[in-house]
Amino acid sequence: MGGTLVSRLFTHAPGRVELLGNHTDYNEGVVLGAAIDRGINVAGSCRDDGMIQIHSHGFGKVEIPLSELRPRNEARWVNYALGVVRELIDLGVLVSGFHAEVTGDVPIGAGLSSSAAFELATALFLLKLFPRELAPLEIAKACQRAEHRYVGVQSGVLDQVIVLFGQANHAVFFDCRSEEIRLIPFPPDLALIVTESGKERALASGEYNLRREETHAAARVLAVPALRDVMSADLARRSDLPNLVRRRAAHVVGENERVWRAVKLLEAGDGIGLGKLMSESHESSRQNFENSTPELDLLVSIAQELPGVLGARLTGAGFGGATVTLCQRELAQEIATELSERYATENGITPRVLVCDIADGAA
């Protein structure tokens, strides 16, 4: 069956912004996010010669055969399809090979999650063109597993489940120990801003890394299985603990935290209080974790100075890319308009800034 036989098939998957829960995935803890409408688009056809052809309107075109596949080291952002590729053929979905144009709206290295969202549409997009079932959950790991194995970028599964479980109106919840899912209504009268600070990141540069190996250690000298298991009077009582061990620690149990007093707050509706938590997140971040920037730190603060705005802080794994400011819907635009002047006005760069709302997840 070559791909001149096959109907042409689309999938899309979103981009997302972490509310809260930063760095907690691979902690075992918990997460508060929201897909976004802007996202990646795969489009394509199947091949019946065992080769796949990938081509990106934004990063070029690669063609290589099946039995050789393996992660590139040039082209690299082609290794988050050849990941996915990789782990659904190991859960037995028979790849003959393929044709697939990538298109998309999500700001790239933004900490939008725009690979999470590659993964995924990349995903479906095979599993539609070789028809296999697999719950929802197992191809969320599948590509969180590709991004590991491909791209060496030691992830936890939230952007993925994010990305996946979206939906409109709603944030969604997860438990990365349980595993729940849990959506939450969002108030309508607020909106999301997602500005770029205009500094790219490089995960895979070892930043990212390293905090995971800093919390791993963290909770090995608390002797606990995870940080998931502390609690902020715990680290209170602990007076011998080394200085990075208890910031490192911090944070994450105080994300922690925070997810959970948000979603009681999200369920009564009072957005103002979420938007506390947001932006004490964010100090969190800069002081404890050390993964902002002071180009995230500027926009945080020209953000927290603006009228109708309620919170803001840096979403994503940090170390460059975006903030999300959480404002009042009616004020969204010309808040927009007075945070990018602002941080033209005192860093030089015009960022991009998008007033977005919260979409359905990938299909």
Second form
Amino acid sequence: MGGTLVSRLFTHAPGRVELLGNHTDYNEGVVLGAAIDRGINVAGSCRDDGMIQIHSHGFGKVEIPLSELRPRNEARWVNYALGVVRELIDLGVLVSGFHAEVTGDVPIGAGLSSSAAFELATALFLLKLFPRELAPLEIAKACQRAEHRYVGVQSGVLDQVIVLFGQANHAVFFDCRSEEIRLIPFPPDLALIVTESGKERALASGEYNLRREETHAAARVLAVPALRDVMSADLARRSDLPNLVRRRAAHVVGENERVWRAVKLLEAGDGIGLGKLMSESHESSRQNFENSTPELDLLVSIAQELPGVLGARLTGAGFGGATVTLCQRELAQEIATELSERYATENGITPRVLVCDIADGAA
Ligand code: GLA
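Having seen the form predicted alone, please provide the structure of the form predicted together with ligand GLA.
Now the full complex is given, and it begins with the chain already shown.
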């Protein structure tokens, strides 16, 4: 096998939790999230024979010539990485071929952005192998385009920004219109518990893209450039709106307002206030956006009854996946065990429960 050059390189990108700002990113809104202490690693070396070889311990091996770069139907998992290769080449990065080993410990398809972590770990790996200066936000957007073009999910840029810009013990605020990024210290006495519902999300199956269309249609009905430009008070005055339009808009508008309030609360160290907003957010997902599931609702309602819990909600796209629970750090392990046991009793599934630390991003 010819072509392997240079010493091995290694990159890591974390998963993320979305704390608030659900489905606001592609509506030019604001988001609040955090990188977590689980992620994806890419290690490998450069080749000069035009071959791409990617090996994942969980998914298998793919080997293709660069000249045949296109989305693969037979190994869809690799499309996140191949999409990134495509975008970087289009940005002028001189990729000559490479070998990459992919490992990780972030749950896949659980709403923790294993996909953005894979994209970013791949992008940073390639930019080390084939050096090129790109601004971090440009890298995040290239990864988002990879997902649009090679995976078929019209996702916003929330995941990539938080995966890249996260900082240990800080929440990340991102304004998708102005592109302002702010790091806000996270109260040290609080912890985040991520609980998988046991139902994988299937983003590309269409619900996600449908919500994108519905919210953009709502903006058109309201005659604004994006739902970012609407306030709850504006919506309350519009009794003429069709029910579906009102509910979809109410979710996005409410989420933007919750993010703004949460930033103030976090800056004042008010975890109780943040927790309340997270629980309100879940209720809006359930009633207005219909991106929750009975399993996610069950996890949230069990969590909300446990002493030491400040709030809980689904995290990420929804339609399955995981919840995030905000709680007192000293009770986190106890809460995690109780949550897991009660969910197993009521639902027959023992969920994976992770007490997460807020970690550094990939940049
Ligand atoms: C997924 C997408 C993000 C965002 C969230 C919902 O994680 O990848 O862009 O839209 O769903 O907030």
